[in-house]
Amino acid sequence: MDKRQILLSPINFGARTSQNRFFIQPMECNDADAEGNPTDLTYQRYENLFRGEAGVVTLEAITITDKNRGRMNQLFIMPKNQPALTKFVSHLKQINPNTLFLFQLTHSGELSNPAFSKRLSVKLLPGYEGDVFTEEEFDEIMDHFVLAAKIAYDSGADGIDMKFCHGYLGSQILRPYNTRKWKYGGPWENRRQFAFDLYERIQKAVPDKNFLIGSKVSVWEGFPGGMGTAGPDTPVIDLSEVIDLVQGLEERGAQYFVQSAGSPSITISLTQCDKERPYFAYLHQYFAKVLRDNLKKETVVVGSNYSVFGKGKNKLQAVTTEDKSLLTYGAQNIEKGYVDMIALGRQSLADPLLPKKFREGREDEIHFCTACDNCLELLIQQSPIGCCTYNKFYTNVLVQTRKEKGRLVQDHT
């Protein structure tokens, strides 16, 4: 096997082509300004990784709405931000025109965070209370899906990512658990429809082939009536719901999808495999080839949580540690037929120069995430976020945001 070779291959990305094999999943990083507009530091992340080289790079959950989020300083679009977006996206091109650029968008739905921002469910889950939505609120939502689709295409993005994992209003709506009884709750069929209505609207709205259109899915949410999930009161595995959801997306014109699992802030080990519990990422590989078996040799999947195997130190056993590295793991993955690029996440903060490293052969420069996870509680403090282990300024972050929890802690006791 020449993981050169296979990693640096180009791939037919819908209409268009990834120059490799390397996906930049949308990291939420919370530096916005408060207009939900980039700021500098939006800049300085994605211009990096428009100077790494990836095939593709995602622009982290950008939400439709300023009402109902989870991020204090996340990214907007609406109307009023598409004149920075477009500036955005074209100075990007500027340094990359070959990198295709997605949107990811999203709605919060009951992971909206109620201290700045409105609680919307589908149905009450314990532990996340907050208002049931009306259906006359849900079609809003819709009209601002389809909106927002539109702007990014105005906006000069090469395509969207249509949120349907992790816990967010996507998921929530898919998920068993939704046995409400109105026209997107109960049987599969009405579930499902959500997703489908949706993909038709987008279509519609944007009539452009080229603009790409595909969807990161929770394959299994990891609790009783998640996503995968053989019914609304059982966590055991059923994934011929997520099966068919994607063979039925991919009808309406979807191009990719992306394979995650979990609900972070439920499931978090599942979705983001700490390094305590590395083999978790091994169900992610399996979770990728369901979607890969199911779906048209065209299609592109691209497999989710290869973070966690770094340069190969790190807690896996019964395997070299050459097999267990990040790249060399990678390429086996697809050389074997289970993916066809595969997502960096963690990875991306730590070293966004990574293909462009690989590719001069520079792989012993390679910063390898180390699952330390600071950057995780970064994001749940709601501070701006990024590498805490090779970003000095992201260090600095770290510790000034334990100093303000401490002195939080302490003015509340």
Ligand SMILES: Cc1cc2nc3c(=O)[nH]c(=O)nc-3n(C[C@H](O)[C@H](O)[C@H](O)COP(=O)(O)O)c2cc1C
Second form
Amino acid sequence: MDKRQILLSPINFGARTSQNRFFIQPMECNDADAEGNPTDLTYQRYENLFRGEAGVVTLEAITITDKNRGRMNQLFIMPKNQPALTKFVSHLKQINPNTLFLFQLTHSGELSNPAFSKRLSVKLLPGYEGDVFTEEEFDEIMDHFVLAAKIAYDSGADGIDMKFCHGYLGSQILRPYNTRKWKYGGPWENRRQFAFDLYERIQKAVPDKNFLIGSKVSVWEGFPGGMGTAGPDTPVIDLSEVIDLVQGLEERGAQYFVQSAGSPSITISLTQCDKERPYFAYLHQYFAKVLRDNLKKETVVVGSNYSVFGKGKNKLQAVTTEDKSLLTYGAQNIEKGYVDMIALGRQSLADPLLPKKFREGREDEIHFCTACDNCLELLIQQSPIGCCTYNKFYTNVLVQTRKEKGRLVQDHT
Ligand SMILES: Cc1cc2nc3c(=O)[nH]c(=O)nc-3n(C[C@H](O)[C@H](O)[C@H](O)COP(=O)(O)O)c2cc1C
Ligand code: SF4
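Next, report the structure of the form predicted together with the named molecule; the form predicted alone has already been given.
First the chain shown before, then all remaining chains and molecules of the complex.
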């Protein structure tokens, strides 16, 4: 296996082409201005990613409404934001016209932060507080999703990721726990109809095959009634609904899926493996393979959770250092046919230039993520986010955040 040949080979991505097999995950970094527009910090982050030459870059979770959101300084995608988004996309495309740019559209639902917005749920999970939306309120949310897709298109984005992962509104509707009696609740045929309607409406609003559409999906959320479970009150894995979902979306025009797992506010180590439990990454390998095995060859499957592999100096056992390094493990997964592309999340904060350095044979210069999860601490504390290990600016943000808000003891550090 020549990992360079595998990772640097282009791939058809819907009607478009990804220049290589590196896919940058959406990473919300909470640095937009009060109107939800990109600031200098946002510009810097994405300029570096576009210089980094990944085949695909995803814009972090951008909220379709300012009323229900998880981050204080989140990016918004509402009509008022279109000029700023258009300028942003055009600027980045000038840096690198070859990188495909997807927007991840989201509504936080029950994960909206009540400190500055309204929590809205389809059916509150045990221990969660907030309001349950009316059907009229939900119809408005659907309209906002469709409008946001149109704004993304008009702003020059190459496509969208309809977020069905990590416990945000998409997952809340789709999971078996949504037993509420309404058009998108109860039997799987009702719950999946939400995603099908959304895709069909978006295709009508943006009838351009070059505009990519796909979803990041939590294949198994890891708690009773979560996505990928056998029923509303069991955590037992049953992927039949998720398989039916991706196949139904593929029929409705989805060109790619990003595999993920977990719901970070509940099952954090599952969503982003921490350095103490790197073996959870192998579950992602399995989930990605299930998607790959059940989709058409031309639908791109992107695998997640590679950051914990780093340079190979991780706590995985019974495997050689080379085989447990990000680049080799990633290339092996592509070669074995489990995934078509590998996604970089925290690793993209640690070194946005990874694909370029790799292409230029400068592997020794790559800053590999240490999975210390200090960036996650910044996210939880509502500070601007970046890599605190390799970027001094964010090391200082971390120091300042701990001074002001105390040190956060994360359950897995
Ligand atoms: C700071 C931070 C922000 C994140 N923001 C998003 C986001 O906007 N959308 C999303 O789907 N996942 C988000 N994630 C999850 C990552 O995209 C990714 O799924 C996870 O970190 C596992 O990949 P990794 O091992 O490469 O980091 C975020 C994770 C972190 C640590
Ligand atoms: S702060 Fe730690 S976990 Fe986050 S990107 Fe940097 S090295 Fe990785």
